[in-house]
Structures are given as C-alpha cells and as structure tokens.
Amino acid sequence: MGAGIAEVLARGGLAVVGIEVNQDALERGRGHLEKSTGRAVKRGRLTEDAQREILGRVALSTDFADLADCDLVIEAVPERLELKRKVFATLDGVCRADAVLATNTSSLSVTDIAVTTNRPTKIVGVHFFNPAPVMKLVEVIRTVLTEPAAVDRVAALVKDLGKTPVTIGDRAGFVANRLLFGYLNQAAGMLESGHATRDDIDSAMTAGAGLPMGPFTLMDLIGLDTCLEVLEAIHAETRDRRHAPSPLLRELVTAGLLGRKTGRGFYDHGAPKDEAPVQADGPAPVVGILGTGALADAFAALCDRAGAQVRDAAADLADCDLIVEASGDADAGRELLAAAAQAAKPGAVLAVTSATVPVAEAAMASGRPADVVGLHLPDLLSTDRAGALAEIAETVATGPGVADRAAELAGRLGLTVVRCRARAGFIVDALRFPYLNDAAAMLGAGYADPDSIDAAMTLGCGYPTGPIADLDRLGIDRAVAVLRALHAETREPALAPVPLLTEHVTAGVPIR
C-alpha cells in the first residue's frame, strides 16, 4: 500500500520521499514501484521514459528525518494503534510545523492517533483503497480537532491526482468499510448457520445482486486477519451485533487459514479449481404461472424465451411440470396456490415467490406442503439477462427430492440456481437489504450524503450501483418489507428497518 501511494503521487509529478523501517523492506518497496509500472508499460499505459520520470521523483531512505521539509507526510504502516502512535510521535519530531500529517488507516480511529502528537489540528486520515494506483477513491477524514484547511488541502490534492475525494468524519470504518463488512460478516454468519453453502452464496450474490465477486472470494483476497482486525475496530465503537465477528471467521485466522496469502481461507486455492456447473438438460417445463403483475409477466417472458409453454389459468394445470405463485399478495397467493394443488398432477413442483411471507405457511395452507418449495428471483424484474438467479428454498415439509426437481425445472428455464434454507429474503435479499439499511442509518445520522456513500461503494469497493441509488431503483417499500420480515424472524435489532426508510415510505418519496 505505502509503494502504491508513492506511486500514485510520482504518477501526479510530485517530489516523493518513501520511508521503510529497514534496507530490506525498503528493497521490497522499491521492487513494487518497479513491478507495478513495469506491468503498465507492458500493457502500454505508460512509456518506458514516463516510467523512468516516475521512478526518479520517488526518494527512498530508511531515516525518518529525511521528511523534514515535506508538506504531507501519509503513514501506510499496518493496522495496529500503537505502532501507528508510535510512527506519529517520531513525524511530529522531525517535520515542519506547518506539514499536514496524514494516517491510511482503513478502521481505525484518527483522533486516537492525532491526540499522541503537538499538532492534532493538522492530522487526518487519507484512505486509499488497494491497489492505489487502480482504485480512484480516497476517504478523506477529519476529526473534531482538524483545522478545515487541513482537510482542504489533502481533498484538493486527491483530486488533483485524478482521484474521487469523500470528505467525512472520524467514525470505525469510515462509509465503505463499515458497510462492506457488516455484509461480509454476515455472509459468514450465514455459512455457519447452515442456510446456505459457500459456493452458492457466492453464487447468489455475483448473478442475482450482480456483485463482482461473492463474499467468501472477497475476503479471501482482502486476508481474513485484516477482515478480523477491521471488524473489532468497528465492533469497539459501535458494539453493534452485525460488526462482532463471526466465529468462523475468528477461528480461520487462528488456524492461520488467511486466505490468498496463506492458500487457503474460505477456499482452498492451492486446490483445482471446480468445473464449470452443467446445464440442466431436457426439454422446456410445462409452467403454470398464478396471478398478475409485474412479477408474473416477467416471468411469462422468461419462459417464453427458454421455448417453455405456459398456462395462466386454474383449468389448464393438470399437465404443468411447474407451478409458480407470482401474485405478489399473501392471501391471494395462498388461495390461488390451495387451488393449483387440487388441480397440480402428482410430481408437479408447486413453488412461492415471496422473500418476506414464511414459505411454510404457504406450504402448509396449499394442502400439498411436501411438493412445495421457495422460488425467489431477486432481480428478475430489473433485468432480462440471461441466467439470472433462482434461489430454491426447501422448507422442513418439502418432500425429498423435490428440490432437487425444482433446481432442475428452474435451470431448463436458463436460469442459474442456487439452494438456501426457507428463511425470510433467502441468500440475496437477506444479505443486501441490511447492507442498504445500514447505508440509510448512514445517511439519516448526516454522517455522510448520498453521492459520498454512492461514490464509496461503487469506487472504493467496485459495486456496480451505490447503496442509495439502488433503494430507490429495488423499492424502499421492498427494503422495508424485506427487513421487517428479517426482523420478525430472528428479532435482531439491526435488522428492524431505520427511521428514515419507513419515513420515506410513509411519504412515498425516493430517497434522493
């Protein structure tokens, strides 16, 4: 991270002084400011003068004093308070009075770092994200001592440097780690739990909520120490319950199992790497789709473009393979599910589309429980892409087998599946609503604006949308449902949808 910063700087044709703790470290950082533009050379990014011209604005040195006449000094030393209190003592010694002293910290808090030296109105926290030179967000924190033309100067240099600045306080985690983490952990709490395996997860979240990579792969590139250590540092101030960390995931870093760096964490990566999933294979379903609506035509669409016939009326089931209830009313829906099942063949799959009604009460009320199965399609109505996601909930009444069947009938439809237990917002709404809320409890604190949080997730972390725009795109009335139906479930406070989502449904207004 401190060679990528360097070289993000040199990059922007500033004097750069790199300081490492011994002639080792030194040569290794030194070796990464020569790997990471000899790589853009290769791919023609950069010449081979331009290359030149950046290496030879970078000065390294193993004394500390040699940062006497600079006007910035960032510190990118590991994640631990006292080394880093440690390394401020010694710049507070030896730099100019008037240099701005900035920490990389991605957690911790920079007023338990600025308090350690004579000049807290001149320290802030400047996080770059990994890799440095890639990545064009940078945090830019202030504390309740930082003088403002502190932090001005730092956000106007971030920009200049072809970077996204985002301006806020002093809180664990600042906006994109204490969102991403607390999806993150509870995607491990998840895995423990038994509702879903890893694979599928990662599955759900990479095709259904169009994540560049699941959880389990992200923590393992992250390194599940740092995961742990960011984690606790959000946990120690806020001691919300989404923010303790996972005992899976605590008792992987105790064993050593870190991840890439180690080989094996989540995913053994020294391991062959799993084939490709076959294609179910057969012919088109016959499908009986009940009820209408925006869910049920799209739907419709869906199998009429996997070639696969389709009924909509109670009279015409008798020979449907699949039977969907997409009314998007509970009392309908179970009506209309009880009628389907008199009317359902023996061996017909009998699935409900709701992510926030107990699919065991619609099991049960449809006289047929052991041929009934969840079917959720998290984005099927904002996308037409094919192998969108279906996630298969089996409930404890679900016949054995029948699961099995519905994967089946559902992959024929080109869809891509993935199995959960029957549990309120199955994988992908069950992971995503809380992430939005927390992004809510963000926004309703004033701690950042909407852009701010936006730009954080989808610069900093690479998520395709931001938090806010995708409440108003999925619906605050489905975020609130969703949560609420969550919260009934397990009564877990963080859960219970913030005031500012209710209010907003309430009002029915967007967010922005």
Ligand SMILES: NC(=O)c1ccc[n+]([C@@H]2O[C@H](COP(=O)([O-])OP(=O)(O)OC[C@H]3O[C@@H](n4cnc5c(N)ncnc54)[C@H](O)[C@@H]3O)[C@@H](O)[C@H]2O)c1
The other form holds:
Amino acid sequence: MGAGIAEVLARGGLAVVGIEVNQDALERGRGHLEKSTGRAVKRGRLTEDAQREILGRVALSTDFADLADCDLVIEAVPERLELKRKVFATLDGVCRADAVLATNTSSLSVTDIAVTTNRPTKIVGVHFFNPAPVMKLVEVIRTVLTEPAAVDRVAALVKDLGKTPVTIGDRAGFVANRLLFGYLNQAAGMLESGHATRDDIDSAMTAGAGLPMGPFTLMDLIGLDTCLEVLEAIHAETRDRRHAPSPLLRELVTAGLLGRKTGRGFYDHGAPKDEAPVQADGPAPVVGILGTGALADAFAALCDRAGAQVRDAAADLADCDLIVEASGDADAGRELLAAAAQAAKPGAVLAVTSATVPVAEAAMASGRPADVVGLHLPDLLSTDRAGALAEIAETVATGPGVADRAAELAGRLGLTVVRCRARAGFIVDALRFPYLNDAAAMLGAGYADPDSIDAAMTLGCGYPTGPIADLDRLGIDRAVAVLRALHAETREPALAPVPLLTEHVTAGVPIR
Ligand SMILES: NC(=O)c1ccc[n+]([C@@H]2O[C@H](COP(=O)([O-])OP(=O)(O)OC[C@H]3O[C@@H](n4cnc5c(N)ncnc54)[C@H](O)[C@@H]3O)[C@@H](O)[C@H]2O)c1
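For comparison with the form predicted on its own, produce the structure of the form predicted in complex with the ligand.
Below is the entire complex, every chain and molecule, led by the chain shown above.
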C-alpha cells in the first residue's frame, strides 16, 4: 500500500519521501513503483518522460530523519497497533510540530494511535483502497481529538489528487469495510448453515444483485486472513455477533487456505474451471400466473419474452407445467394457490413468490405441499435486469425431484437458477437488506451523509450503486417487510429495521 500511495502522491506532482525498514524492503518498494508506472506506460496511459518525472519525485530512504521537512506523513506499516504506535512515536520525534501524521489503517482505531503521540490534534486516518493508484475512494478519518484544519487539509489534498474523500468519524471499519464485512461474514454463515452452496450464493449476488463478484470470490481475492482480522476488529467494537468471524472462515485461515494468494480458500484456484452450466432446452413451459398487480404483470412479461404460453384465468390452469402465485398478498395468494392446486395436473409445479411469507406455510395451505417450491426473482420489479435470476427454495415437504423440475422450467424461461432452503429473504434479499439496514443505521446515527455512504460502496468496493440509492430503488417498504421477516425468523436484534427506515415508510417519503 505504501508504494501505491507514494505513486498517487508523486503522480499528483508532490515530492515524496518513502521510508522502509531496510534496504531490501526499499528495493521491493522501488520495484513496485517501477512496475506499476511501467504498466501505465505500456498501456499508453503515461509517457516514459512522465514516468521518469514521477519516479524522480520519490526519494527512498531507511532514515526517518529524512521526514523532517514533510508537511504530511502517511504511515502504511503492517496492521499491528503496537508497531504503529512505535512508528508514530518515532515520527513525533523527527517531524515538524505542524506536520500532519496520517495512518492508512484499515481497521485499527485511529484514536488508539493518536492518544500515544504528542500531537493528537494532528493525527488523522487516510484509508486508501487497494490498488491505491486505481481506486478513487479515500476515507478520511477524524477522531474526537483531531483539529478540523488537519482534516480539511488532508481532504483537500485527496481531492487535488483526483480522488474522492469521504470524511467520517473513527469507527471500526469506517464506512466501506463496516458495511462490506458484515455482508461477507453473513454469506459465510449462510454457506456454513447449509442454506445454499458457495456457487449458488456467488451467482445469486452477481446475477440477482448486480454485484461485480460474489462474496466468496471477493473474500478469496481480499485474503481470508485479512477478512478475519477486519471482522475481529469490527466485532471488538460492535460486539454484534454478526461480526463475529464465521467459524468456517477461521478454519480456512487456520488451515493456511487464505484465498488466491495461497491458491486455495473458499475456491481451489488451481482446479480446472467448472464447465458452464448447460442451458435448459425444451419447449417453453405453459405457465399459470395467479394474481393481478405489478409482480404478476412483470412475470407475465418475462414469460412472453421467453415464448411461454401464459394462463391467467382460474379455469385455464389444467395444462400448466408451472403455476406461479404472484398476487403480492399473503391471504389472497393462499386462497388462489389452494384453488389452483385443485385444478393443476399431476406433476405441475406450484411456486410461491413471496420472500417474506414462509414458503412452508403457503405450501401446507395449498393442500399439495409436495408440489410447492418458493420462487423468488429478486430484481424483477426494480431493474432492467429483470428476470436474470430465479431463486428456487424447497421446503422439507417438497417432494423428491420437484425443485429440480422447477429449476428446469425456470431455466426454460431464460432465468439463471440458484437453489436454497426456504428461509426468509432466500439468498439475495437475506444478504442485501441487512447490509442496507446497516447503511441506514449509519445515516440515522449521523455518522456519514448519503453521498458519502454511497461513494464508499461504489468507489471503494466497486458496487454498481450505493446502499442509500439502493434503498430508494428497491423500495424502503420492501426493505422493511423483508427485514421484519428476517427478524421474525431469526430474532436477531440487528435485523429489525432501523427506526429511520420505518419512519420513512410511515411518512411515505424517500430516504434521500
Ligand atoms: N493491502 C490492502 O488491501 C490494504 C488496503 C487498505 C489499507 N491497508 C492498510 O495499509 C497498511 C499496510 O498494509 P499492506 O497490505 O501494504 O502491508 P504490507 O505488509 O504489504 O506492507 C507493509 C510494509 O511496511 C514495511 N514496514 C514494516 N515495519 C516498518 C517500519 N517500522 N517502518 C517503515 N516501514 C515498515 C514493511 O517492510 C512492508 O513493506 C495496513 O495498515 C493495512 O491495514 C491495506
């Protein structure tokens, strides 16, 4: 990180002094700088002259005394509090009294570092993301001791460097990691509990939530040891058991399976790639749709696109292969499904779409529980990626082969299919709404403004949209409904919708 940050500063025209522990480490740092700027030259993004100038601005040294003239020092030594405190004590001794000292820590408390220095008012956090030359977000952290001028100077510098500063208080994980790691840990817990497979969870989050990669791919990329450390640091502050590292994550770390860097983590990176799943073929199914309203209309449009025949009159359901209850109303849906179950041919699959009413309840009320599965299309109503993902959930009462048949029929409608157990929120909603609830909690507490929270996730984590924008896009009423269902099922206090969300739903005003 140190080399990356030095490159950012030098590219911004600043004179940089890079300090390392010894000559070998210095050479490694020089190598990073040369390689990274060399890549930019090869890609035509930098001329050789510009590269020479950038490298010329970085003086490398093993002597801390060479920092005596610096206005700002950014520390990026390994993530150990005692080491950081030692480095800051040295900096205190050699740096000018008015110099601002910053730490690039990802998860340690900036305050914990600041209090052992002689200049706590001049200590800030500057959290760059990896790789620093590429990632646009920089979280700027003020402690209760930091003087506003020091924070303003650092934020202004970050802006001058072409990055987006997000200024926030000193809470473990700041914005991006705090929101990201709760979600990643929950995904690990989901895998551990047998709710769904690794591949299905990863596919669900890419195809259904539009994320650039699924949680297990991302954890393998970050490094499972880093994930464990960050979660431990966040948990130490929040004492929220959702941040207590999943036992599976810890086991992988203990076994030395740290992700890409060791060749194996959640995935075996040396193994041959799985073959692409065979696209279901066969005639488009005959689909019955129960209910009227936006959900039923959207599902009918999806069937039309796939060339499937749609039956929406109760009297016409006898030849349907798949009957989808899409009324959007639990009581009405139950009655419609019970009536349809009597009309349906043997072998027809009955699917309930609610992600908030337990599938098993609807299945039992239908009178044909063996033929019932849950079918959830997480983004059917909210994006133009509508229909990309179908989550199919079977209950303990679902008959053998019925979920397979449902998956095949959904495949024939052109959907990407994942499977899970019948639990509130299925996969996508169960993972994304707690994350959105956490973002709303940050907003409600005044920790960060909506733009900062959204920037943290889009610029820091590569999310296509930020959580506050997501809440308005997906609907805060839906968020509250799913969170209530998750809370009712798990009794996990942190899954209850935060007051800010329920207040906005009651008042009928968007969150932004
Ligand atoms: N790697 C990431 O993705 C990432 C992202 C954001 C922030 N960070 C944070 O940045 C910091 C550094 O992380 P990293 O991944 O670059 O670690 P790293 O281990 O790759 O690099 C740390 C460097 O610090 C040097 N060092 C050790 N003791 C030193 C000392 N006393 N004085 C000067 N240099 C010393 C080491 O020689 C090494 O080159 C950590 O606080 C980490 O949490 C890392």
